[in-house]
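Read the single chain below, which is given as structure tokens and is the form predicted alone.
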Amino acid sequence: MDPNLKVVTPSPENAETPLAEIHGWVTPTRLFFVRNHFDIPAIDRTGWRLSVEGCVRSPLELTWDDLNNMPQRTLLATLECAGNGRSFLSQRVAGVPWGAGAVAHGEWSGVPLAAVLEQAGLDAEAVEIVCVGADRGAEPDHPEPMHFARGLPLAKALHRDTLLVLRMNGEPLTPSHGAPVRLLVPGWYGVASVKWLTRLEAVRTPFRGYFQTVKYTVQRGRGQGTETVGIQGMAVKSEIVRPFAGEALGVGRQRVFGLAWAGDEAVARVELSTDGGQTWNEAELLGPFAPYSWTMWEFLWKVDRPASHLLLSRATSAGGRVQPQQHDPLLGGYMIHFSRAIPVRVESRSASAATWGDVETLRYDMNAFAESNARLPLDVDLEFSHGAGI
């Protein structure tokens, strides 16, 4: 593990991206957050095999070289843990106590899953593809050892952007990120992107595995009650990167900078409130703009006199989804995307005349954000095996 990663739990390995070290749109592999449920399996790439079985006409067993010799596809995508921000909830919930750093943005290269399934020949009755990793272990409420596995609906499995990834940021995958081959389901929470893939099974009925129906589920309103559903697409979300919580600012013009993402939708709008959510002003979207990717935004805020302020950001997706101001209790410890208040104070000690940001300002802002989050304590003694989430 890179010493600059912010360790949340040492075993299994779970660590946050250190935003102080991020100086660009794409997160370096060595600084990309890590989420593991069990210990990292030791896999020799030369001996690794991927089996494709179940409701297929021609079962396959593929090597890494077999996949590497197939036509490759590369895309950029933001990956976020379903439990990112869990430590910010007002009520303590079970799960890994992530701060804000369980999100990052990378370049992914590999073979479309659809190409492999086409080669195997799916039967007409197939409804899901069960993706099984080599990692194996037990949970307190499931003492029998099991492999990490998730079912992927057929429509998503056959989408051209769902990849069997061989390379991350232009280099072969590292063990922490699923080497030799992992799944990437862009736009969905990271739990869907199974690492250390060893088996793909086409099935006739929806998968009912532990990490599909016991963990990684939320409640949805239905009629007079609720129903349990599995986590899939990422929520619309924004983060204020600068100023950081508790920062003292001078009167004048202040630059507020942040990031926003919305899964497989584009971010259409980001708004900023400087009065705790009473009024909102539209921020400037800076880009870069690419499908599945986070975008940067900024707002030039004119402050006339000393006072205390609560800053909030609110993103809206191209499809009209709006970031809420409160966490929905039906979501439990997952999909934590509410607008988080950032308290700042304006002092008369100095004047400020911020301008639209450039690359150097961006680097400073990311450093300030990281320093702020480094001050937040992580309760590493918190039980994280119940309800734990990516």
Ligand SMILES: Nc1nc2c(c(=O)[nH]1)N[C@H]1C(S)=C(S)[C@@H](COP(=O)(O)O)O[C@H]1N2
Contents of the next structure:
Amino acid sequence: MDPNLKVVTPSPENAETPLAEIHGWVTPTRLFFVRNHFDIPAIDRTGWRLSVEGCVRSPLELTWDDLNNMPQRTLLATLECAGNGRSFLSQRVAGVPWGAGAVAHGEWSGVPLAAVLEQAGLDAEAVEIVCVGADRGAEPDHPEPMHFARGLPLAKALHRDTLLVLRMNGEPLTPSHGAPVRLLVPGWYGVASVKWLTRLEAVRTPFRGYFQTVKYTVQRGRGQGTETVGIQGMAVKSEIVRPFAGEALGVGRQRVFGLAWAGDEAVARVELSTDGGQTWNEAELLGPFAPYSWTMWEFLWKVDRPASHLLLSRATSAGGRVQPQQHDPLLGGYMIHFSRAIPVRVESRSASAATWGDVETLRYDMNAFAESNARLPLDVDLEFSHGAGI
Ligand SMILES: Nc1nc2c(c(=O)[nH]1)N[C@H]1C(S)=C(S)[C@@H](COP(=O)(O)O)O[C@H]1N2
Ligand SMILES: [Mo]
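Mind pulling up the form predicted in complex with the ligand next to the form predicted alone we just looked at?
After this comes the whole thing, all chains and molecules, with the earlier chain placed first.
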């Protein structure tokens, strides 16, 4: 496993993005969190085939070269595990005890799933595409070994941004991230983005797989009771990256830096509270912001005397969804997106002069990033709150 990642469970490999080391908009692959339910399957790219079957007119067997020779599409998207932040819940819940770092932002290139489905010719009765990974194993409550598999509803499967990914951050996929080919369902929690794809099956009835009916489900109010539903789109969320919880700061000018994301929407606004949520201040969005992508933000904070503070951030999406202040118990151990308090202590020593300097450095980096990526045939609309833009 990459030594830059924060290991949560060594086997199977589950490891977090070290958020404190995030300095740019796109997460380098070596810092990109890894979420595996089973051991990483050994796959030789030349022998690998993707079968497309089920209710289609012409079943297909595609090689990596077949996919590589089709028109490629590139987009940027944040991937977050639905269990991200689970260790911060006060209620005890089962599952991998993630801190804040089961999230990262990548550049993804590949073939729209729709293009392959069109080639196979979907029957009119198809309602879902079951996407099957090569990895396999048992779970405590499912002792019978099974493949990792998920049914993707047709509307999302046919969306032009749902990709069979061959490259991540401009390089062929690594084994940890699903080589040779994975799915990317941008805007949805990571579980939908099946790695190590081997089979796509068009089906007439919704798939009732373990990873969408037993795990990765939440409760939703219905009449007097509740119903169990599979997790799909990502909630609106923000994270304070610096300072970190428990950090001692000096009086003077401090910079609070963070990230925010909102599924298939762009982030419109981030607010910051330094008094545990009683009052809120507008944070500044930095660099590009776009649908599917996280946004970097900062708040320049003047602290005039020693005291303890609770920092909270609150994001609002372009469509007006607001990050909640409490975890909804109906969500159980998933979709943990409430504003989490970051306690910091301000001491009488003065803040180091470097703190404001960082701001300019970051802006410079964002502009350099935009320029260096102007070569990309990006299919998303980027907007810039600073700099020249693409
Ligand atoms: N085949 C397969 N695909 C998978 C998984 C898996 O265990 N097996 N984990 C899923 C989950 S829960 C997440 S959050 C993402 C994580 O993608 P990453 O490891 O590239 O960050 O992959 C998804 N795809
Ligand atoms: Mo996940």
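Positions refer to the first chain, counted from 1. Owing to the predicted nature of the structure, the values given are computational and were not obtained by experimental measurement. We call the rigid core whatever largest set of C-alpha positions still superposes within 1.5 Å between the two forms.
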property: Rigid-core frame, C-alpha of Ala138, shift of 2 angstroms or more between the two forms; result: no
